[in-house]
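In the form predicted on its own, a lone chain appears below as structure tokens.
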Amino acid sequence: MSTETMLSFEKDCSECPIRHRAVCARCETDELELLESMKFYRHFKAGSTVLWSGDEMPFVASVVAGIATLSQTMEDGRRQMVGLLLPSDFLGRPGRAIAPYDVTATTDLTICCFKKKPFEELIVSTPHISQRLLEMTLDELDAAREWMLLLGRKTAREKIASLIAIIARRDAALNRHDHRNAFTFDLPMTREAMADYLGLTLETVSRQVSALKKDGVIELSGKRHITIPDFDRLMDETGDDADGGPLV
């Protein structure tokens, strides 16, 4: 995303690239004006920490561009990645003052922040925002269940295919094109980050990506530019049945 584009949507919510999927998706003009009065933007370089677990969190936010990870550190120092924040995902929870997870920018990251107290007051009086927030919360619950299945039952190949499919569907939704047709996108994660997220070694990730490429499931230009010639074939590799559940 160019600097010129960034400046445009930072001045005008109607230009925002996630407008149709974010928490403000159903807002009327007067409601957007209220949100604009309490919003501010923050930018983070890849690898930098957005929040540490236990930090005071005086804002909630929508991811505008880039990807962040949610992770938990255990007493012995081990870290487990527990989730991804993709463009249009919501960061923070109204009514909770403390960040429950470490939040790290995996790529260069832009978030649209709303001051927490005014936002909490707004969702009480604005059904369009509270309804959309409920929908997004339920989507996040579905994603958590998908994550449990992905980590607990899938093979390494199925894990890689599933992660590519998740990111591909989000890219299709944000850019409003049909993910069932062949399309290309840039994978916004390094292979090291994929390994951490999926509980695999870097070598296993590289080997499985190469295998999917060799079998024609994906086409790869460089390390991250992916073409999916047939989305249904990619879904066949995820281990899910036609209705999206696990094959048993």
Second form
Number of protein chains: 2
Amino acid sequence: MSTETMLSFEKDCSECPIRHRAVCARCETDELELLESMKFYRHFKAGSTVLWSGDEMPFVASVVAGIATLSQTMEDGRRQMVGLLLPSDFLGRPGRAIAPYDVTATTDLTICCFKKKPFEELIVSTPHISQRLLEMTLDELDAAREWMLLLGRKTAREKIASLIAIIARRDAALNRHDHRNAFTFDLPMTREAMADYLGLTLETVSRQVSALKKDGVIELSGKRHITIPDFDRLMDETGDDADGGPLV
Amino acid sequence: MSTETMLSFEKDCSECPIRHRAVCARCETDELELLESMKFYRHFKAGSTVLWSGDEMPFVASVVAGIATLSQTMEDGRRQMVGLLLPSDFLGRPGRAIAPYDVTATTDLTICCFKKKPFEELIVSTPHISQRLLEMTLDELDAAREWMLLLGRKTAREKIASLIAIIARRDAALNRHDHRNAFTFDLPMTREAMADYLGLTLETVSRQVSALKKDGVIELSGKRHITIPDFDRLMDETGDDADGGPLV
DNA sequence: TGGCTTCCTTGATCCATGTCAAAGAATTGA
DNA sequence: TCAATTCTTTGACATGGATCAAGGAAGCCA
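Hand over the structure of the form predicted in complex with a further copy of the same chain; the form predicted on its own is what we had up.
Below: every chain and molecule of the assembly, starting with the one above.
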């Protein structure tokens, strides 16, 4: 599961790309040293399963690179994604032994793991960690509530536009763009994963993506590569208030 | 807004009905004394608005009695409930000045408030509070994810059955019943509020409630009073796994 | 008592999205 | 280079839930 080569941050937390956003963001040098002695990395290929719902969960982890999803499946196969974990997001819950959701690597994925037991002790003894975890959990709850509005009340077209806007924003936050109004990026997920995210079928996703393309809201090259000629135009299609927050 | 009479718990936290489940659950006697000196109560009538989205939010609070809801409204009036606050649940977020959702009293409501600033200081200095808040926030996130599955993938009939099961469970947790298989309680919300919760229209809610009644899954007297003759039968209608957790 | 007002129910119809089916692109591996 | 596989698109049709419309029931207060 693990690669042979060791990247610089795998020794040294201060080199880590998510150093300032992850659960360890507030840690001081001495606290980082403690984390360094406990952490271990795991890598997953795109499409592979990290954990099945019901599995024992021996670790908690931060996403370092790539994207993971949390999803629930009903007995008859209906499936809903309930979490999208981007770099710096936290996986797992202190005090929980069993995974409540399927965890899947949507792209190639690297996670920084801590054994559950020692991490739980750390939370009690290191307020910098528990405070940061609280903040991140509150952010996730806000995101979940946005998502509930999307699932309960938006049309298929608005759902697609919203998802594209979310991904564009995240991409803009990572890679600074020169142009203010032209965004280009790859969708990091299949049509089926988009459908699972949005509570739609993959056919409806495909049709609505085509419709947004036909109407000039997005430009497509290949199936995954998207250009947004006018971000405000895309925002109009999401159904959200005009002032849905600044772009970064 | 506030009543003239003071109930015993309004002086003495140890008398408080939510003492062992709220954000203060883990506090020791001396910590409770500190909270007692800071807290104040507010009361709202059923149907009244506690806060509008965008309002300044000068306090955080625990729900002591009654039910409050969080909801989002789109520009054209589409509305989705995104939180259901029952007694002991926490309202507000440390570090947030502006309410991001409409907060409504669904029933008569009593909340135990703390001014935001002093509470934020308390969180830093009192690990018993921040740890409990983390735990409660993680629970809310789990509930939000269940709800996302409901919104994204369940049929109207499954949604109604799920909501009734949730309320029945909560009611059973508060009021011990003698019979193992007969539950009776009042729906604490209008058909419209149910629709906002479930991502449906009120007409569909009404029709599906009638259908469940016709099929003998529930018994209705009046519009709000429900009896569940066979809880397992109801659970079959929710679409959830058979082992959706024990009843309390 | 009667007339508002609010909440709820039911019917008729429509339409957005799901379902079923087929075939086109892109990718992988032999 | 050619299957085989996976992902995607598109078409035809079905349907669950929304919409529009009317009226019933319960609570309230004058």
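Numbering follows the first chain given and starts at 1. Whichever C-alpha set is largest while still superposing within 1.5 Å between the two forms counts as the rigid core. Because the structure is predicted, anything quoted here is derived from the model rather than measured.
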Core fit, then residue 156 C-alpha moves 2 Å or more between the two forms: yes
